[in-house]
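Just one chain follows, in the form predicted alone, and it is written as C-alpha coordinates.
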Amino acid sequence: MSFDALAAHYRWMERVLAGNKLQRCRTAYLAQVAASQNVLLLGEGNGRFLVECRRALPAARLTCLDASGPMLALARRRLRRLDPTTAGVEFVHADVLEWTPPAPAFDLIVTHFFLDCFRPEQLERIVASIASAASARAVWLLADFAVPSRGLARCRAQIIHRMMYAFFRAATRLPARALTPPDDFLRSNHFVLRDRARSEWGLLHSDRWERGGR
(Lines of atoms letter the chains of each structure in order from A and count residues from 1; the text may use other names and numbers.)
(Lines give C-alpha, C1' and ligand atoms only; values in the text may rest on other atoms or scores of the structure.)
Protein backbone atom coordinates (compact mmCIF):
# COMPACT_ATOMS: atom_id res chain seq x y z
CA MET A 1 0.00 0.00 0.00
CA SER A 2 1.39 3.42 -0.95
CA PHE A 3 -0.25 6.83 -0.91
CA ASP A 4 2.85 8.47 -2.41
CA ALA A 5 1.22 9.13 -5.78
CA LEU A 6 -1.82 10.77 -4.16
CA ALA A 7 0.06 12.93 -1.66
CA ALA A 8 0.14 16.06 -3.82
CA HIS A 9 -3.54 15.69 -4.72
CA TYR A 10 -5.09 14.47 -1.49
CA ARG A 11 -6.02 17.88 -0.07
CA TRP A 12 -7.91 19.12 -3.13
CA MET A 13 -9.55 15.72 -3.58
CA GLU A 14 -10.84 15.85 -0.02
CA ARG A 15 -12.02 19.44 -0.46
CA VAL A 16 -13.91 18.65 -3.66
CA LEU A 17 -15.45 15.37 -2.51
CA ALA A 18 -16.14 16.09 1.16
CA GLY A 19 -15.57 19.76 1.90
CA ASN A 20 -14.73 20.08 5.60
CA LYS A 21 -16.78 17.06 6.72
CA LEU A 22 -13.82 14.75 7.33
CA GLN A 23 -11.93 17.40 9.27
CA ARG A 24 -14.94 17.97 11.52
CA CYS A 25 -14.93 14.23 12.22
CA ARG A 26 -11.21 14.30 13.00
CA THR A 27 -11.50 17.12 15.51
CA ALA A 28 -14.83 16.14 17.11
CA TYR A 29 -13.33 15.10 20.46
CA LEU A 30 -10.06 17.01 20.45
CA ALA A 31 -11.22 19.40 23.17
CA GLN A 32 -11.84 16.42 25.47
CA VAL A 33 -8.22 15.21 25.47
CA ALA A 34 -6.51 18.44 26.49
CA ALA A 35 -4.59 16.72 29.30
CA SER A 36 -2.80 14.27 26.99
CA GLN A 37 0.98 14.29 27.22
CA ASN A 38 2.21 11.59 24.80
CA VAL A 39 0.28 11.25 21.56
CA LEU A 40 0.56 8.74 18.71
CA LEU A 41 -0.92 9.72 15.34
CA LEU A 42 -1.17 6.81 12.91
CA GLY A 43 -1.68 7.29 9.18
CA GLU A 44 -1.82 11.04 9.68
CA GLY A 45 -1.44 11.81 5.99
CA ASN A 46 -0.84 15.44 5.06
CA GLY A 47 -1.08 16.82 8.59
CA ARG A 48 -4.43 18.59 8.85
CA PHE A 49 -5.23 16.96 12.19
CA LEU A 50 -1.60 17.21 13.32
CA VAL A 51 -1.76 21.01 13.20
CA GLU A 52 -5.00 21.15 15.18
CA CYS A 53 -3.60 18.65 17.67
CA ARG A 54 -0.52 20.81 18.21
CA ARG A 55 -2.70 23.87 18.73
CA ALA A 56 -4.83 22.06 21.30
CA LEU A 57 -1.91 20.27 23.01
CA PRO A 58 1.07 22.65 22.78
CA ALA A 59 3.07 20.89 25.53
CA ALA A 60 2.43 17.29 24.45
CA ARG A 61 4.94 15.05 22.73
CA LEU A 62 3.60 13.92 19.35
CA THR A 63 4.69 10.91 17.33
CA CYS A 64 3.39 11.03 13.77
CA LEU A 65 3.69 7.77 11.80
CA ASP A 66 2.91 7.27 8.13
CA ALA A 67 4.05 4.79 5.49
CA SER A 68 4.20 7.54 2.85
CA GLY A 69 7.30 9.73 2.77
CA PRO A 70 5.62 12.43 0.64
CA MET A 71 2.66 12.55 3.04
CA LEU A 72 5.04 12.97 6.00
CA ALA A 73 6.85 15.77 4.15
CA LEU A 74 3.54 17.56 3.61
CA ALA A 75 2.62 17.12 7.27
CA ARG A 76 5.98 18.50 8.40
CA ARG A 77 5.64 21.47 6.04
CA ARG A 78 2.11 22.21 7.23
CA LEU A 79 3.19 22.06 10.87
CA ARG A 80 6.11 24.41 10.24
CA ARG A 81 3.66 27.15 9.26
CA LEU A 82 2.37 26.96 12.83
CA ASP A 83 5.65 26.10 14.59
CA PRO A 84 8.85 26.52 12.53
CA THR A 85 10.83 24.40 14.98
CA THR A 86 8.37 21.45 15.07
CA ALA A 87 9.68 20.93 18.59
CA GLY A 88 8.23 17.95 20.43
CA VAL A 89 7.07 16.24 17.23
CA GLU A 90 8.70 13.07 15.90
CA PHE A 91 7.97 12.01 12.32
CA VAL A 92 8.27 8.27 11.73
CA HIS A 93 8.36 6.86 8.20
CA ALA A 94 7.22 3.27 8.68
CA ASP A 95 4.62 0.66 7.79
CA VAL A 96 2.45 0.17 10.87
CA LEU A 97 2.39 -3.59 10.18
CA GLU A 98 6.17 -3.73 10.52
CA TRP A 99 6.68 -1.02 13.16
CA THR A 100 7.42 -1.99 16.76
CA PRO A 101 5.95 0.61 19.13
CA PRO A 102 7.96 1.68 22.18
CA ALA A 103 7.26 0.55 25.73
CA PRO A 104 3.83 1.55 27.12
CA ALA A 105 3.72 5.31 27.11
CA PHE A 106 1.03 6.76 24.83
CA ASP A 107 -1.95 8.26 26.64
CA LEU A 108 -3.65 9.30 23.39
CA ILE A 109 -3.83 7.26 20.18
CA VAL A 110 -5.35 8.73 17.02
CA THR A 111 -6.37 6.76 13.91
CA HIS A 112 -8.44 8.94 11.61
CA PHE A 113 -9.58 7.41 8.31
CA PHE A 114 -6.80 4.85 8.62
CA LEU A 115 -8.06 1.58 10.08
CA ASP A 116 -10.43 1.13 7.12
CA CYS A 117 -7.39 0.45 4.93
CA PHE A 118 -6.72 -3.01 6.34
CA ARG A 119 -8.05 -6.54 6.10
CA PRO A 120 -9.53 -8.05 9.29
CA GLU A 121 -6.45 -10.10 10.21
CA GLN A 122 -4.21 -7.07 9.66
CA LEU A 123 -6.49 -4.85 11.69
CA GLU A 124 -6.48 -7.29 14.59
CA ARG A 125 -2.65 -7.27 14.62
CA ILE A 126 -2.46 -3.47 14.41
CA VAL A 127 -4.89 -2.81 17.25
CA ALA A 128 -3.18 -5.35 19.50
CA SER A 129 0.28 -3.96 18.73
CA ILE A 130 -0.69 -0.34 19.34
CA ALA A 131 -2.68 -1.24 22.45
CA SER A 132 0.48 -2.80 23.88
CA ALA A 133 2.06 0.66 23.79
CA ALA A 134 -0.93 2.45 25.37
CA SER A 135 -0.98 3.61 28.96
CA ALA A 136 -3.40 2.12 31.48
CA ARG A 137 -5.88 5.01 31.02
CA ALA A 138 -5.23 5.79 27.36
CA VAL A 139 -7.82 7.39 25.07
CA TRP A 140 -8.20 6.24 21.47
CA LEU A 141 -9.76 8.69 19.02
CA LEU A 142 -10.83 7.51 15.62
CA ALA A 143 -12.88 8.86 12.76
CA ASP A 144 -13.92 6.65 9.89
CA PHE A 145 -16.55 5.55 7.43
CA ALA A 146 -19.43 3.26 8.36
CA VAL A 147 -22.31 1.34 6.80
CA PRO A 148 -25.71 2.01 8.44
CA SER A 149 -27.77 -1.02 9.33
CA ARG A 150 -30.75 -0.48 7.01
CA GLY A 151 -32.74 1.72 4.67
CA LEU A 152 -31.69 4.24 2.06
CA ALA A 153 -28.76 5.31 4.23
CA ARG A 154 -27.34 1.79 3.99
CA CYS A 155 -27.81 1.63 0.22
CA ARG A 156 -26.18 5.02 -0.20
CA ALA A 157 -23.21 4.04 1.98
CA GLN A 158 -22.71 0.73 0.16
CA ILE A 159 -22.53 2.50 -3.21
CA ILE A 160 -20.04 5.05 -1.87
CA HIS A 161 -17.94 2.32 -0.25
CA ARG A 162 -17.77 0.25 -3.43
CA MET A 163 -16.57 3.24 -5.46
CA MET A 164 -14.15 4.34 -2.75
CA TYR A 165 -12.51 0.95 -2.30
CA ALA A 166 -12.29 0.36 -6.04
CA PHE A 167 -10.49 3.68 -6.52
CA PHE A 168 -8.06 3.33 -3.62
CA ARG A 169 -7.26 -0.29 -4.42
CA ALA A 170 -6.30 0.78 -7.95
CA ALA A 171 -4.45 3.95 -6.89
CA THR A 172 -2.69 2.76 -3.73
CA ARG A 173 -2.85 -1.08 -3.69
CA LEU A 174 -5.05 -0.84 -0.62
CA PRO A 175 -5.14 -4.22 1.18
CA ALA A 176 -8.81 -4.03 2.20
CA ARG A 177 -11.67 -4.80 -0.14
CA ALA A 178 -14.36 -3.72 2.31
CA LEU A 179 -14.73 -1.98 5.65
CA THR A 180 -14.01 -3.93 8.83
CA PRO A 181 -15.24 -2.13 11.97
CA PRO A 182 -12.47 -2.18 14.61
CA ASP A 183 -14.87 -2.24 17.58
CA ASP A 184 -14.39 -5.88 18.57
CA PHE A 185 -10.61 -5.59 18.38
CA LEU A 186 -10.63 -2.46 20.55
CA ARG A 187 -12.88 -4.12 23.13
CA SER A 188 -10.68 -7.22 23.25
CA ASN A 189 -7.78 -4.92 24.12
CA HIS A 190 -9.72 -3.38 27.02
CA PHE A 191 -10.96 -0.21 25.35
CA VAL A 192 -14.50 0.97 26.05
CA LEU A 193 -16.53 3.18 23.69
CA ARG A 194 -17.45 6.38 25.53
CA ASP A 195 -18.77 8.60 22.73
CA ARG A 196 -19.76 8.17 19.11
CA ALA A 197 -20.99 10.95 16.85
CA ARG A 198 -22.52 10.05 13.47
CA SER A 199 -22.97 12.29 10.46
CA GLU A 200 -23.82 12.20 6.75
CA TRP A 201 -26.71 9.74 7.13
CA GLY A 202 -24.48 7.46 9.16
CA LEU A 203 -21.72 7.34 6.54
CA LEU A 204 -19.20 8.96 8.91
CA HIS A 205 -18.55 8.59 12.60
CA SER A 206 -16.18 9.93 15.26
CA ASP A 207 -15.35 7.83 18.33
CA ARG A 208 -13.77 8.33 21.72
CA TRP A 209 -12.62 5.09 23.34
CA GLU A 210 -11.03 4.81 26.77
CA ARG A 211 -8.96 2.03 28.20
CA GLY A 212 -10.31 0.44 31.39
CA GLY A 213 -13.55 1.09 33.21
CA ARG A 214 -14.71 3.49 35.82
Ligand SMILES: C[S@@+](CC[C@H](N)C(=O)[O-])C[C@H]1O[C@@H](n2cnc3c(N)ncnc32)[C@H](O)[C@@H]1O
The other form holds:
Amino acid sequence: MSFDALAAHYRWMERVLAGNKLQRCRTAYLAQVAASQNVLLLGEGNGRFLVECRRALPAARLTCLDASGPMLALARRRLRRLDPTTAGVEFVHADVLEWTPPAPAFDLIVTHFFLDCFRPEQLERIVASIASAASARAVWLLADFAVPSRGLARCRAQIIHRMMYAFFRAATRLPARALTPPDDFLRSNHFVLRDRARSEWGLLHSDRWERGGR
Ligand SMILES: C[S@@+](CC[C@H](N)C(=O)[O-])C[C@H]1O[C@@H](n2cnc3c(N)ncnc32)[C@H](O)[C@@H]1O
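Given the form predicted alone above, what does the protein look like in the form predicted together with this ligand?
First the chain shown before, then all remaining chains and molecules of the complex.
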Protein backbone atom coordinates (compact mmCIF):
# COMPACT_ATOMS: atom_id res chain seq x y z
CA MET A 1 0.00 0.00 0.00
CA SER A 2 1.39 3.42 -0.88
CA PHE A 3 -0.02 6.91 -1.29
CA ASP A 4 3.27 8.13 -2.83
CA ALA A 5 1.97 8.42 -6.39
CA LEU A 6 -1.20 10.13 -5.22
CA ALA A 7 0.47 12.68 -2.93
CA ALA A 8 0.97 15.41 -5.56
CA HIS A 9 -2.65 15.08 -6.68
CA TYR A 10 -4.34 14.71 -3.31
CA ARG A 11 -4.99 18.41 -2.71
CA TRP A 12 -6.54 19.27 -6.06
CA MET A 13 -8.61 16.07 -6.05
CA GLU A 14 -9.99 16.97 -2.65
CA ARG A 15 -10.72 20.54 -3.79
CA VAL A 16 -12.59 19.36 -6.89
CA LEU A 17 -14.51 16.50 -5.25
CA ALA A 18 -15.27 17.91 -1.81
CA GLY A 19 -14.45 21.61 -1.67
CA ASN A 20 -13.88 22.48 1.99
CA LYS A 21 -16.15 19.77 3.42
CA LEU A 22 -13.40 17.39 4.56
CA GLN A 23 -11.41 20.19 6.16
CA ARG A 24 -14.49 21.30 8.10
CA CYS A 25 -14.78 17.72 9.41
CA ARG A 26 -11.08 17.62 10.34
CA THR A 27 -11.22 20.84 12.33
CA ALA A 28 -14.70 20.39 13.88
CA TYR A 29 -13.46 19.83 17.45
CA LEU A 30 -10.09 21.54 17.34
CA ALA A 31 -11.21 24.39 19.60
CA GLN A 32 -12.18 21.85 22.27
CA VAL A 33 -8.72 20.30 22.53
CA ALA A 34 -6.71 23.51 22.85
CA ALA A 35 -5.17 22.35 26.17
CA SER A 36 -3.52 19.26 24.61
CA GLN A 37 0.24 19.02 25.10
CA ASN A 38 1.36 15.85 23.39
CA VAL A 39 -0.38 15.14 20.10
CA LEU A 40 -0.15 12.18 17.73
CA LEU A 41 -1.35 12.69 14.15
CA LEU A 42 -1.60 9.36 12.33
CA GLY A 43 -1.78 9.11 8.54
CA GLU A 44 -1.69 12.91 8.42
CA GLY A 45 -1.21 13.09 4.66
CA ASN A 46 -0.34 16.46 3.14
CA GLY A 47 -0.57 18.44 6.37
CA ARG A 48 -3.78 20.44 6.07
CA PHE A 49 -4.85 19.45 9.58
CA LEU A 50 -1.30 19.68 10.92
CA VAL A 51 -1.15 23.39 10.07
CA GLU A 52 -4.45 24.15 11.78
CA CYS A 53 -3.37 22.05 14.75
CA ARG A 54 -0.11 24.01 15.07
CA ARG A 55 -2.07 27.28 14.88
CA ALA A 56 -4.53 26.18 17.57
CA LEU A 57 -1.94 24.50 19.84
CA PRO A 58 1.25 26.55 19.42
CA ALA A 59 2.98 25.07 22.49
CA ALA A 60 2.06 21.42 22.02
CA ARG A 61 4.52 18.75 20.98
CA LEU A 62 3.28 17.17 17.73
CA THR A 63 4.21 13.77 16.31
CA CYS A 64 3.15 13.43 12.72
CA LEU A 65 3.32 9.90 11.30
CA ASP A 66 2.74 8.75 7.74
CA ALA A 67 3.90 5.81 5.64
CA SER A 68 4.30 8.02 2.55
CA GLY A 69 7.52 10.04 2.21
CA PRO A 70 5.99 12.40 -0.40
CA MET A 71 2.97 13.03 1.85
CA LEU A 72 5.27 13.82 4.79
CA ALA A 73 7.34 16.16 2.59
CA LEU A 74 4.17 18.04 1.61
CA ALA A 75 3.11 18.26 5.25
CA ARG A 76 6.52 19.60 6.27
CA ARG A 77 6.48 22.17 3.44
CA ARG A 78 2.96 23.31 4.32
CA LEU A 79 3.92 23.71 7.98
CA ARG A 80 7.06 25.71 7.07
CA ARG A 81 4.86 28.37 5.46
CA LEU A 82 3.33 28.94 8.89
CA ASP A 83 6.42 28.27 11.01
CA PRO A 84 9.76 28.03 9.18
CA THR A 85 11.40 26.32 12.18
CA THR A 86 8.79 23.51 12.50
CA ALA A 87 9.93 23.46 16.14
CA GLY A 88 8.10 20.99 18.36
CA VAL A 89 7.00 18.84 15.43
CA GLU A 90 8.47 15.40 14.84
CA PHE A 91 7.86 13.79 11.45
CA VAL A 92 7.86 10.00 11.52
CA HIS A 93 8.07 8.04 8.28
CA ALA A 94 6.63 4.67 9.30
CA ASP A 95 3.95 2.09 8.74
CA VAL A 96 1.62 2.33 11.71
CA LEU A 97 1.25 -1.47 11.67
CA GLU A 98 4.95 -1.82 12.43
CA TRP A 99 5.47 1.25 14.58
CA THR A 100 5.93 0.99 18.33
CA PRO A 101 4.61 4.15 19.98
CA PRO A 102 7.13 5.84 22.31
CA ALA A 103 6.70 5.77 26.06
CA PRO A 104 5.40 9.32 26.60
CA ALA A 105 1.61 9.29 26.76
CA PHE A 106 -0.28 11.17 24.08
CA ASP A 107 -3.18 13.27 25.34
CA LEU A 108 -4.57 13.85 21.84
CA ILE A 109 -4.70 11.32 19.01
CA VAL A 110 -5.93 12.33 15.56
CA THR A 111 -6.82 9.90 12.76
CA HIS A 112 -8.59 11.82 10.02
CA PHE A 113 -9.65 9.82 6.95
CA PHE A 114 -7.12 7.19 7.97
CA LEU A 115 -8.78 4.30 9.80
CA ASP A 116 -10.89 3.58 6.71
CA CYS A 117 -7.72 2.35 4.98
CA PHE A 118 -7.59 -0.86 7.04
CA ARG A 119 -9.19 -4.27 7.26
CA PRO A 120 -10.97 -5.11 10.56
CA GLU A 121 -8.14 -7.20 12.03
CA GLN A 122 -5.60 -4.46 11.20
CA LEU A 123 -7.85 -1.79 12.68
CA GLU A 124 -8.21 -3.75 15.89
CA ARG A 125 -4.39 -3.97 16.22
CA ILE A 126 -3.86 -0.29 15.40
CA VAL A 127 -6.44 0.98 17.87
CA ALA A 128 -5.09 -1.27 20.65
CA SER A 129 -1.48 -0.27 19.97
CA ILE A 130 -2.20 3.46 19.87
CA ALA A 131 -4.51 3.27 22.88
CA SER A 132 -1.64 1.74 24.84
CA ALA A 133 0.27 5.00 24.29
CA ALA A 134 -2.64 7.25 25.26
CA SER A 135 -2.91 9.07 28.58
CA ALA A 136 -5.66 8.21 31.05
CA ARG A 137 -7.86 11.09 29.83
CA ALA A 138 -6.74 11.20 26.20
CA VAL A 139 -9.00 12.54 23.48
CA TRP A 140 -9.20 10.82 20.08
CA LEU A 141 -10.43 12.96 17.20
CA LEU A 142 -11.41 11.33 13.97
CA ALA A 143 -13.15 12.41 10.82
CA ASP A 144 -14.19 9.78 8.32
CA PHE A 145 -16.70 8.45 5.88
CA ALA A 146 -19.73 6.48 7.04
CA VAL A 147 -22.65 4.49 5.67
CA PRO A 148 -26.00 5.66 7.11
CA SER A 149 -28.25 2.87 8.38
CA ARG A 150 -31.14 3.24 5.91
CA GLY A 151 -32.94 5.05 3.14
CA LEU A 152 -31.72 7.06 0.19
CA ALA A 153 -28.77 8.36 2.20
CA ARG A 154 -27.58 4.76 2.62
CA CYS A 155 -27.90 3.95 -1.12
CA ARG A 156 -26.07 7.17 -2.00
CA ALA A 157 -23.26 6.44 0.48
CA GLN A 158 -22.93 2.82 -0.71
CA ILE A 159 -22.46 3.95 -4.31
CA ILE A 160 -19.91 6.58 -3.32
CA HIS A 161 -18.04 4.10 -1.10
CA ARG A 162 -17.91 1.48 -3.86
CA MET A 163 -16.38 4.03 -6.24
CA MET A 164 -13.93 5.36 -3.63
CA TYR A 165 -12.66 1.94 -2.58
CA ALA A 166 -12.30 0.82 -6.20
CA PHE A 167 -10.26 3.95 -6.95
CA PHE A 168 -8.06 3.84 -3.84
CA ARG A 169 -7.47 0.07 -4.13
CA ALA A 170 -6.29 0.55 -7.72
CA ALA A 171 -4.24 3.70 -7.01
CA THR A 172 -2.68 2.79 -3.64
CA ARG A 173 -3.29 -0.96 -3.13
CA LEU A 174 -5.31 -0.08 -0.06
CA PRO A 175 -5.78 -3.19 2.12
CA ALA A 176 -9.44 -2.47 2.98
CA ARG A 177 -12.24 -3.41 0.59
CA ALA A 178 -14.95 -1.68 2.60
CA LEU A 179 -15.36 0.60 5.57
CA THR A 180 -15.01 -0.87 9.06
CA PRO A 181 -16.36 1.51 11.71
CA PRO A 182 -13.75 1.73 14.49
CA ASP A 183 -16.35 2.34 17.22
CA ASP A 184 -16.26 -1.13 18.85
CA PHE A 185 -12.45 -1.12 18.92
CA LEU A 186 -12.37 2.34 20.51
CA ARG A 187 -14.94 1.30 23.10
CA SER A 188 -13.05 -1.88 23.98
CA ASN A 189 -10.00 0.33 24.61
CA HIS A 190 -12.01 2.46 27.05
CA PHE A 191 -12.82 5.41 24.79
CA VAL A 192 -16.29 6.94 25.07
CA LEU A 193 -17.95 8.81 22.22
CA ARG A 194 -18.51 12.40 23.42
CA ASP A 195 -19.53 14.18 20.21
CA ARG A 196 -20.41 13.14 16.71
CA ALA A 197 -21.29 15.62 13.95
CA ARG A 198 -22.72 14.15 10.74
CA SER A 199 -22.76 15.95 7.41
CA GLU A 200 -23.43 15.33 3.71
CA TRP A 201 -26.48 13.10 4.30
CA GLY A 202 -24.52 11.05 6.81
CA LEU A 203 -21.67 10.35 4.39
CA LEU A 204 -19.19 12.18 6.63
CA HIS A 205 -18.76 12.38 10.36
CA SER A 206 -16.46 14.00 12.90
CA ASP A 207 -16.03 12.34 16.27
CA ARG A 208 -14.62 13.32 19.62
CA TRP A 209 -13.85 10.27 21.78
CA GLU A 210 -12.51 10.56 25.30
CA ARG A 211 -10.76 7.96 27.37
CA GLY A 212 -12.05 6.92 30.74
CA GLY A 213 -14.90 9.40 30.55
CA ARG A 214 -17.46 9.55 33.34
C1 LIG B 1 -6.75 8.78 2.83
S2 LIG B 1 -5.24 9.53 3.27
C3 LIG B 1 -5.77 10.67 4.54
C4 LIG B 1 -4.80 11.80 4.72
C5 LIG B 1 -5.24 12.87 5.70
N6 LIG B 1 -5.24 12.38 7.08
C7 LIG B 1 -6.56 13.50 5.37
O8 LIG B 1 -7.28 13.87 6.29
O9 LIG B 1 -6.84 13.67 4.19
C10 LIG B 1 -4.47 8.28 4.22
C11 LIG B 1 -3.08 8.64 4.70
O12 LIG B 1 -2.64 7.60 5.56
C13 LIG B 1 -1.36 7.18 5.18
N14 LIG B 1 -1.27 5.75 5.47
C15 LIG B 1 -1.96 4.74 4.88
N16 LIG B 1 -1.63 3.55 5.41
C17 LIG B 1 -0.70 3.83 6.36
C18 LIG B 1 0.03 3.01 7.26
N19 LIG B 1 -0.10 1.69 7.28
N20 LIG B 1 0.87 3.63 8.14
C21 LIG B 1 1.02 4.97 8.13
N22 LIG B 1 0.37 5.79 7.28
C23 LIG B 1 -0.47 5.22 6.40
C24 LIG B 1 -1.24 7.47 3.69
O25 LIG B 1 0.10 7.60 3.26
C26 LIG B 1 -2.06 8.75 3.57
O27 LIG B 1 -1.26 9.90 3.76
